[in-house]
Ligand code: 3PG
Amino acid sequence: MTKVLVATEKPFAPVAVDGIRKIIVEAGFELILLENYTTTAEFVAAVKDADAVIVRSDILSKEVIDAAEKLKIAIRAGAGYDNLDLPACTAKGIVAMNTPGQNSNAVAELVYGLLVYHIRKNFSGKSGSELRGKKLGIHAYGAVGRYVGLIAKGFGMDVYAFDPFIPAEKIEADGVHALSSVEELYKSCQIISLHIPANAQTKKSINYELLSTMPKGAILVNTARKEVIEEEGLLKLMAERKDFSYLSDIEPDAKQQFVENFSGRFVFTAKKSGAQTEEANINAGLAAANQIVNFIKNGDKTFQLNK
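For the form predicted on its own, could you give the structure of just this one chain?
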């Protein structure tokens, strides 16, 4: 019988697990749960005879993959997939997938949670400011970026976007101004919302030179990955410009320097929280289960990452 392992150091919500189980069992497969584990050794032991595995932010390393004797497919329940060792999967003929779009709205809503909290002075009672009329720049107009743009229209913001992989006419159809370069985006917008992946091309690409071109009162919102930020350059800029703020869905490595030097100009979540809603949790888990069934039964590789 096909064995599907759900390995989650931070488990899915019970309702999501129930939904995953229903999909897997109805397909005639067996579901194995490894929840709240604390060591890689536990993951290695559990994956040994699994045909498929679903993870969240769990690290699917070469060590884990090498131990998987029967593994055919590995799915990251979520959009970001830097926790999957794609070369190791490819070397063993394992199809790796993510579940794009399932937590997009949750991440987009968090952007505005961070923004409103910050511009209203952390709800301290002090006079703050409003989003209406502000220029918002969306760096990468994928599923999350598009939701960010749609919500911004409701706030009455003037919305711009740059994405070299999305046709300008598709962006413009949403009532968003499509810009032709990343430099133009940062130079034009007081608020930038980051949605780029962390890869060889993007790591540390959000640097001093780019950020220093942003207008007065600039705010950078990062619900993507901390690796895309050149922290040394960001710290230098914040020391030079008291009008610059940084809001992030994950604490930077240099958090202590922000605490000591830039009080009131940053907001960090304690843990990456973009996808931490009941709805996103359920959506991503069920999508992963359905993708496994469709791959095993029908050979569907729609969301394959290691092509």
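Predicted model only: the values in this text are computed from it and were never measured. Numbering follows the first chain given and starts at 1. In this text, the rigid core denotes the largest set of C-alpha atoms whose superposition between the two forms falls within 1.5 Å. What changes on going to the form predicted together with the named molecule:
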Given for the second form:
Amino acid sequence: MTKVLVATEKPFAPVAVDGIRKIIVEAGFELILLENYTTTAEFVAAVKDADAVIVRSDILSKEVIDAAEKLKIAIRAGAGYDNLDLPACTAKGIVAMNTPGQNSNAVAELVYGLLVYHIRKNFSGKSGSELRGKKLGIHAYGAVGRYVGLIAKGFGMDVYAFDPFIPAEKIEADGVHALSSVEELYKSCQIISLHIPANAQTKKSINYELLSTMPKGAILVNTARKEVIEEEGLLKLMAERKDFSYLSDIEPDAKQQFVENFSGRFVFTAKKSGAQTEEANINAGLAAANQIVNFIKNGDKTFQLNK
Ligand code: 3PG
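Moving from the form predicted on its own, what structure would you give for the form predicted together with the named molecule?
Then the entire complex follows, led off by the chain already shown.
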């Protein structure tokens, strides 16, 4: 029988797991659940006889892929696929896919959760500030960036975006000002929301030079990946500029230095929480299950990443 492994160190909501199971069982396949695991060895053991695997930010490394004796398809239930070793998948003839757009609204809503909490002084009762009228810069206008822009309109913000891969007319059609360079975006906007993927070009690209051009009262919101930040540069800048804050959905490597030196100027989630809603789990989880069934039964390769 075709075995589908769901390997989630950070599990989906139970309602999403029920939905995934229904799709897999109705297709005549078997579902194997590996949740809350703590070692790669557990993942390696579970993937051995799986035909398909669904992961979230779980690391699908060469070690795990090499241990998979029957694997035909690996799905990242989510958008960013920096956790998949695509060359290793390709070398073994495994089709790798993601589920783009499925959890985007959840991530976009968290941007405002982080922002409002921060500008209202962590709900301490001290006088804070508002988003209305502030300039927001969206760095990368994919599915999450677009939702961030749409919500910003409701707050009455002045919204800008930079994305070299999306035509300016498409951005402007949403009532968002399209800027032609990343430098212009950071120079113009007090608040920047990051939505770039983590890859060889973007890692550590958000550096001291770029961030230091942001206007007074700057806030950098990172619901993308911690790897895109040059942490040494950010720490240097925050030491120099008492008006600069950093809000991140996942703790930075240098968390202790932020805690010791920049009280009131950071907010970090303890565990990546952007996509951690029932709705996003259902959207991404069920899409992943359906993509597996469609691939195994009909050879459908829509959303294949390693073409
Ligand atoms: C994504 O890339 O889809 C998000 O970062 C969500 O990641 P998660 O599934 O680990 O919550």
